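What follows is one chain in structure tokens, specifically the form predicted on its own.
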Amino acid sequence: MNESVRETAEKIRKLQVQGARNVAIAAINAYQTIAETTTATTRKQFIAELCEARELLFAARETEPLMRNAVRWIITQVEDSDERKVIELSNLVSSSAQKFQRSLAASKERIAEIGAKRIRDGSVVFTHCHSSTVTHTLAKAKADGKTFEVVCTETRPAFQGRITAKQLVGLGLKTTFIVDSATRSFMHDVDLVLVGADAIISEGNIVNKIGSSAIAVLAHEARKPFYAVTELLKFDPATLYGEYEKIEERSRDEVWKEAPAELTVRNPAFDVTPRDLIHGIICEEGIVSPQSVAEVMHRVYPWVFE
């Protein structure tokens, strides 16, 4: 196994790498290195390669399938491939993997500048956890003159917000950092939510960092939109033949470390937003319903079916 691969895997698995965008970027980087370094001799070694980086990226974490679709779209398109050269069949792996990136990096731009449009001037905007995607489209509101403010959650047990906050001053954004709880006592006081998304199921239900969903009812209870702002290609397609998306449980040392060893620590990583609950999902074809997501997925993105 390249040790590219496993040194990725490993850095997913402990959080080194944080955010769907940044852990696909990560899997198509590795697979760009197996392209550059593999000892195979034979088309039959070499996609075998693949497939065992496949099997060890996808078990770094459970819940990314923004990951997992760029990955199989890499290897489908070797295994599409009339090339029987490892040489040629490298490269096309490179190809790829540039390719997706680029189709990554456009549909950031675009999503951001389709959700900007949603931030009005005097605007107080509520985030939750850490979004490349969402904290890109706060950047290009404020590039667009406008003035808002942000509440950001320091999203426990891993503090993602903090990255958040941290980012959004540097953009020299007025920014308010909460506890998770404080979250109900400032909802009123917000005009919209963006929070981004681990992965978009069948019916239309987004899966994000824990405590999503808990500010979605409140976001709902307050009459405040919830928008989730996320490429498409995050949809799961396993959902739609029956396969629940699976919800990583981390280690109990993230919440508390010097716990009693008797007592029962849970920390799911994510939880799972009804559809009923979100505003709109902003991607890179327009603010659409969740209702009909899949319906814009088998449109835009029909090879993710096969």
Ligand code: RUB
Given for the second form:
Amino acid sequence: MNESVRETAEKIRKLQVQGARNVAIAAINAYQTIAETTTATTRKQFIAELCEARELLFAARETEPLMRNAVRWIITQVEDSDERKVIELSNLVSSSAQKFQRSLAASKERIAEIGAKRIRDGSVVFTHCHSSTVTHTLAKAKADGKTFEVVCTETRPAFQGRITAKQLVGLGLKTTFIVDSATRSFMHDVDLVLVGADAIISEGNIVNKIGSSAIAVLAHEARKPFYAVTELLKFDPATLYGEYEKIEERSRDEVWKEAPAELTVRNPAFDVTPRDLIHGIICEEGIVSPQSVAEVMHRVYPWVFE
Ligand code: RUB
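What would the structure be for the form predicted in complex with the named molecule, given that what you showed me was the form predicted on its own?
Next comes the full complex, and the chain you just saw is listed first.
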């Protein structure tokens, strides 16, 4: 097994790389490295190497369809090609990886342009965890000259909210940092909620950092719009065919290292926000209703269903 793939999987597992987009980019980069360093001498061996890496990366975090869609797409380019020479096949992996990265970057820009328009002058935006797509949207709104504030949660147990807070302060945005359980106390003071997504389910429900669904309930109670800001490729096609999205359960040590051994400690990383609580999905195709997301996917990314 390629050492750099192993290292990437380990970094993903340990949250040294976090957020669905960064996880997908790390996996795509790992495929670039395979292309550059493979010692395979036959097409069969090369494809076996790609598939072995896929298993390792997928197992690093279970709830990451963007990574799965990206990796599957790259491998499909190789499997669909008639090329026999490993050098040509590795070039194909490289060019496919670069193409996917370019399209991800373009989606991120488009999403930020659309999302930034939802932020009005003087408004307060609430966010949770660390989503690179949300922070990029906030950065775009700021660059567009909007004046607004952000309330961000610390996001127990791994404190990804600190990454968000540092980035927002770095951007010169007035940011208020709160513990997760203070959400209800602040919801009446905010104008809209923007969170990222790890997975989009075929019915339009969204999987994101644990606590997102409670925030959506509180936003609903306070009549504040709750948006998921995400590229469509976080859609998990398997959910269309009946599969449930797996919710990753992480180590109890992240919650309480010195907890009594007999105590049950649970640590689900994500939860599901039902579509009825989602005002809209801000994606590269515009602001789409959760109910229409599968249809939009079929139109824009038909290969995901193949
Ligand atoms: C991160 C998280 C983010 C989404 C979207 O969880 O829930 O909101 O992954 O991020 P974790 P992005 O820290 O456990 O990975 O917009 O960057 O894809």
